[in-house]
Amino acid sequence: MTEILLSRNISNMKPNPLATQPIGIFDSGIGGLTVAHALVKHLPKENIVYFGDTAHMPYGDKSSAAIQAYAVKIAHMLLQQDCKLILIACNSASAAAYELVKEYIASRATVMNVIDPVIRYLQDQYTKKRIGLIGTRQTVNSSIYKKKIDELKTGITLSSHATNLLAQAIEEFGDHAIIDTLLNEYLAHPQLKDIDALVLACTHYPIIKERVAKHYKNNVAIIDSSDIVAQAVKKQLENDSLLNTNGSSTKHFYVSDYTESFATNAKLFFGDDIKLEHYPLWD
């Protein structure tokens, strides 16, 4: 009797009305399209809405401050689109604006960032590892990894090193051989040398990640963040009670500026089956 009981009680049960809502992705510009490609993957059925702030790429460059005006426009402009789910798909921002970002939107969207899944997974993989780290001089001088890896007290040893160009340069070439000359430069820091994993700080950097391994001769794990925020968010809307497990995806990409850089990456990611729409937010 108590299992008929149950199997009327899971068919009577009805799906959350805000879980078809999408989720929404910002970053400086194609870096986080690798997030995206990402979610599409492990969440197949949920509903995509990408800001790609290409009018003011970088970000690793900018102050706080400017971070944080952006992040905050940004997810405003989410807000209006119904995004039941924030992620802020940059290291950058993650870095300077997510307790902002998080404090501006409060209960009406859940807010994520691509720093914290990465710890979590630091913590359980690599304990009394030494870990290196490369991405955006914003990312690094921040020292936020470094700060909440020190607090979980697992022994791991984070040397990092800021490879400012490298984004920039994978806005302009993509996964070119032209990127292994900074990448040989950058590399050959003494921060880098004798580890046993290297994270990937920055959602461009996946792009590279091969020349990367090529260039340690494939003997250092090269942590992409891609996946493990991906499965981060999946959990996150497990628990929430909001996973769309109904329909197919609509993916819909905004720009603060349009380039073909950004529209050329997009359809490599995505193909031709996207949305692609200029809007200027500082205008």
Contents of the next structure:
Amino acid sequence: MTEILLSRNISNMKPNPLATQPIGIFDSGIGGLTVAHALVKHLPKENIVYFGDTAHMPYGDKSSAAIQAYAVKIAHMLLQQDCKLILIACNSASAAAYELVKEYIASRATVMNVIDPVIRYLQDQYTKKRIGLIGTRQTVNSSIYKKKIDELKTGITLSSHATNLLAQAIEEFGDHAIIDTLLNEYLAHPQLKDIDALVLACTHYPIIKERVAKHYKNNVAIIDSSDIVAQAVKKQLENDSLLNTNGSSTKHFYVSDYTESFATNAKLFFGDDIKLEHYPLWD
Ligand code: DGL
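Just the form predicted on its own so far, so send over the form predicted in complex with ligand DGL.
Whole complex next, starting from this chain.
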């Protein structure tokens, strides 16, 4: 008996060969880099394949059907790259296409979105609080955050406002003072009055987090999903015994259309050793 138990323990300790397969991440552009950066911080040994669908940026103004078509094709491409986990690092695509991508991928990889980990975080930390949310038109009009929060009956009041031009301005200018003009206009909206915290429900927005905090004179907590999502990915990989604990990480960055702004911003996150490749997914 002891021998059987012992041999079982030894075989349990064997690294899972699937663990070295990469994590696939995608967004419409540079937004998902905020999540990729946090993933690298929390999971330094993981191999990463990033796809920025710059040819279709912005996703926020596209129809749900269009985003679903893009997302399924990108997920297919990430599956061809042998990804063990596909992270939809875009709120707009998480809102419009998560269920479909999950159904399409089925048991071939784990699929995660950037919304559910934030909902769990709000449930833990912000019961009975008044929360504001900014995101793209697609995310805000889907009411996905509100539906999920209301289902939990936590007493959280969530009010959202679509900040349509923000992602495009960040994609174009990065963290530039010009963004303050947009923030002054958008954040003055009555929906965002008297809030305890503001959810940045677009993965582009952590790039301008300090500006948002400054706008509120640091009196409102700014909820940036990147660390929250990275921790959720870590937990998921641990649960599935898929955490890569061996070797050094490789990173591949693909874009559907080469843009200077992506190249510049990717360097800000990952330094000069980043190799940006054009992936002709739509050609
Ligand atoms: N970063 C994306 C999001 O989280 C999309 C921005 C866009 O392409 O409109 O919604």
